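Next comes just one chain, in structure tokens: the form predicted alone.
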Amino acid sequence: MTTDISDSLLSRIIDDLAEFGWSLQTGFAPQSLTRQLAEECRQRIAQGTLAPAGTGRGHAVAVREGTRSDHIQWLEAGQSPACDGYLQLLDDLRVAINQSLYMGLVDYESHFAFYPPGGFYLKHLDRFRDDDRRAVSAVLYLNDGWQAEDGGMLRLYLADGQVRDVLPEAGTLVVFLSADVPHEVLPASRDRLSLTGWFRRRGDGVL
């Protein structure tokens, strides 16, 4: 599967990220692949291979209903033409950002998100305490036809004191610098889909 993406749009998140921390895209996927993706991850529900989520790293990573209540899978190069042509895209992005802004982004990790009717997850930062590798977040929504009214925004607490709240809408990309933005997903009324992830750069123990 073929993907580009435009010089104006890594400009556009560039510039965004460079001078507000966060970058908000409508149309970033192309609806082929995002509805592809989408089936995929109803595909991977249905087969009950999508796990609940915990918090946490390595072996403390624990299940917390009151703290999240999505249910995750990994993604893996070669798993689907889908999955290929997302990750290719946001490697294009990595490229990019490391060229502009000299982040030393080496990788990108990211998972299906799977939000049932009235799932939620805290207010909370993408970067561990002890770990500072995760750099910049990415979500890429799979909703098609999503309403305000549906509920399930992803809200934005920053720097300037002002709160955004993000519709999940398909083919929007959400991406913010992981240790400044404060976020937290809010309940819906349908379930909510998305590929949720972070690039990442090199750390103790890394290769």
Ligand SMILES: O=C(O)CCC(=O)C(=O)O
Contents of the next structure:
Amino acid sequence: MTTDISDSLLSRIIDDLAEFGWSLQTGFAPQSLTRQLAEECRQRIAQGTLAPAGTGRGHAVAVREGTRSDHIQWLEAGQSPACDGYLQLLDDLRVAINQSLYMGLVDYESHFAFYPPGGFYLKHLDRFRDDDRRAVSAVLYLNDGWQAEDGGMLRLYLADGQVRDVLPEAGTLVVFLSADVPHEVLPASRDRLSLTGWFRRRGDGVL
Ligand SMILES: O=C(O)CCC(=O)C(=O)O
Ligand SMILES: [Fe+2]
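Mind sharing the form predicted together with the ligand? What's above is the form predicted alone.
All chains and molecules follow, beginning with the one already shown.
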């Protein structure tokens, strides 16, 4: 399925990134797309294809239960129309960021994430010590009707000292500079589904 992002939405994200290092857009993705993505995520959970997430990369990946408790599955192009629609949207955003901010983003890697009730991810940065290719983090939430009392907020620790909480409501996209914004996922009282990903720069070959 194809969805277009308007030029004004792209400009808002790019201006926010340049000025504040992050951007929050409710209604970034249409309900028709987030519902299909949520359905697909639930099917994958039922099939048992989501696995406990590791932290670190390459040889350093380790499942550390004390750090995060989400289950993930990496996306590949060609798996479903909904996933391809999402990857296309994010690729349009990648191209627009490159055109305006000259960040040299070469690709986007992304996974489904499922946090069962009580799930969390302690405060962290998305850039690994041994791999600095991740430049911009992007999370699209898939949860209809999320209320503040459901918990599960993404808490961002911004460069100016402000702390901002983001509700993981379906269609909301949050984007931030991976190296600059520590963040954490607070425990929720209901299932929390999302697609989390990273725009990457070309690496120096070190993994
Ligand atoms: O789901 C979120 O709100 C953020 C997830 C996250 O920080 C991560 O996967 O690195
Ligand atoms: Fe993160």
